[in-house]
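This document opens with one chain alone, in structure tokens, the form predicted on its own.
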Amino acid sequence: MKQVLVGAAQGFYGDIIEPAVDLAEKSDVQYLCFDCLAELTLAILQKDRQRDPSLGYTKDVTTTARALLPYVKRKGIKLITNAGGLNPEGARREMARIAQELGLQGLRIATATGDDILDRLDELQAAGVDLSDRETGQPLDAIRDRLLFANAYLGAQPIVEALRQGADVVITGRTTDTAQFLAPLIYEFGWAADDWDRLAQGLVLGHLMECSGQVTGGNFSGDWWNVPDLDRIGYPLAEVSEDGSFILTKAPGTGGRVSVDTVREQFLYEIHDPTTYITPDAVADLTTVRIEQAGPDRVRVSGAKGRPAPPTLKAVMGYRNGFMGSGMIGFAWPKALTKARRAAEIIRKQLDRLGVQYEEFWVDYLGVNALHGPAAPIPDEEKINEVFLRVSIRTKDREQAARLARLFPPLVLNGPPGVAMMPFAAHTRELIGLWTTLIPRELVEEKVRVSVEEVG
């Protein structure tokens, strides 16, 4: 019975390179498949553009070439990968340029674009599309002069049509997080449009593959100091059967787990309804699927069920939002809570005397409550030893928002006392914020493109 081997090679932007390396050296892995983007990234990948127009794609496309290009030609291993971000073309080029750097002739690098419809929205809006924010209602007027980016959530039939003409490495830009690892089970299976059981599986896989290590015994929350080397976390690998069905496991070697309880425990990640599991490729029902130990580091998982792909995509915007001053500076014991609490209020105090405009105003206290905010419990004070303090504030231009830096150093010697002595972290950044709204698909699909050059 047929197999695809499909192993996935990045969680995220900035993920490292080694597991799936290991994966392409020690496993007949045929597909390696990258999640580069989440909705943040985006925002990165705009401020890399903004700073230089060539830029745009994830910028560890460079590593990536370097060290598994190599595999591509030597073992046929595909590579799938949504690093373009806001500039496929950029990325192609340089992955194009290391293969040339590396001799590699005749690889044949694809792309597939159309999910930018940054300048399509007006055609949008007069076609009757509305724009507006899905989560608070407002019309797409409000930020209109404020968007940087606007990209819809493309599934794996792009990259499938890529992979029918012959594509070695497939680049897009903005792709569900399933996409790349439904894509070659769809174009080497043949599995129908709308056979959506199968698909429904696909998506499954995805789901289990698209953060990496979370699936082998990363972050994983049981008995996590169990765990065997992690040092060397192996990523997963999937052995697909033609009915979707697949076991997960790991290059042999490799450290992490693959059990039950670390497949369940991402199978829930990030799940609303786990009866509606909206993709652009089907609608997955989560509650049918089964979950079994197949030996060691060997999980099956089938029993997916599908219904029919929504008849919209989702799109993501990302707009001017303002600018955020930061700083942090931390106290020692004894009563080290309460000496942050003073500096935070004279912080406070001199922004308002020196009148700047801030439409927020955040107080953190790092070792008491910065993950948890006011569900953090407050500890005996007299057992907290440091507490470093983080002041951040929300203004609508630069200016404002640098003004909070300056009032850091000063309190070494106008505070309280048994200040930390270290370099004051502080700093300004542009923020962006975040849209998204649904657009009828085939407004967006009629305009996707793929294109595969070869490597000269």
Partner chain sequence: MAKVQLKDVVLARSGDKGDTCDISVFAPNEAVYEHLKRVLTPDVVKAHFGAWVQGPVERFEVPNVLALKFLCHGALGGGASSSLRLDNLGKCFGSNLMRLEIDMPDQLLNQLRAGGEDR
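Alternate state requested, the form predicted in complex with its partner chain (shown: the form predicted on its own):
A single chain, with no partners or molecules, comes next.
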């Protein structure tokens, strides 16, 4: 019976590449799939592209290409990545450059574009599309002049098309997290576009794998201390059957753990309503899925139910949303927390005296309650060895935010005693707001283009 082996290569822009090399080296993986684009990543790539129009893709494609292209040639493994970001053509050029450097002529690299709608917003509005924010109902005009990027989430179909055209490597821009993983299954098994249950299984597979090590023992809330060798964690590998059911495992000899518990924690991660996991390929119901141990580091997943995909695609836009200034300073026992509180007061009074315009003033006491907030009980102060104070402000412009940082160094001489500056802890950065809207899918899909080029 035919099986397809799909592996996870990267779960975000900046993820390590060694686990993907382990999969290529130690398993029979056929497809290595990447999810490089978190909601925010396109804002980073937009800033790159503004500096240099040849950029706008995740710069680690260079490392990825060097590490993995030799396996593409030698073992016929295919790579599917959304590392193209805002510039899939740029990513292709860079991959092709590395392929030539490595002497890998004949490699076929595909791109799929059409997700970027930043230059099409007028046209879409003219066609009657309401681009208001789904969360707040605000009209787009409220942020139109501050937009950094606008991209629709494409599904698996453009990738399937690239595979049909013989691509060894497929590079896309914004896609759903699951598209890279589902596409090879549709291509290999020939699943129909309305085979909702199988497609839903593929979505479950993609969802489980798109955060790489989070399903193989990373970020595990159970007995994480017993999970072996997280320093060389194995990324997930799925052995998929034609009916869509699959065994989730990892490369032999790697660290981490694949158990019902590590899998079910990831299964519901960030999906909101579990009966309605919406993608452009199908809507999956996760409440019918069975997750069972099938051997050491082997978990069987089956039973997802699917429904027709919606007539719209989700689009996310990012816009400039003010600035954040932030600084940090540490205080030692005794009365470390009281000292930190007093220092926060001093900073606030100084900000106000200087007339710094801020919209929000936020204080964290690291070591006490910065991560758990009001639910964390404050320990007896005699037992607190040290506290780091972090103060942050939200401002409209960068200059106002930057004024906060300058108030920290004088605290060493002028504030409470027993203090250590945190080097480089003061910083100013731009905040990015996210805007979510729905667009009739045919208006996006008519502009989707797939092209395959051979490395000469």
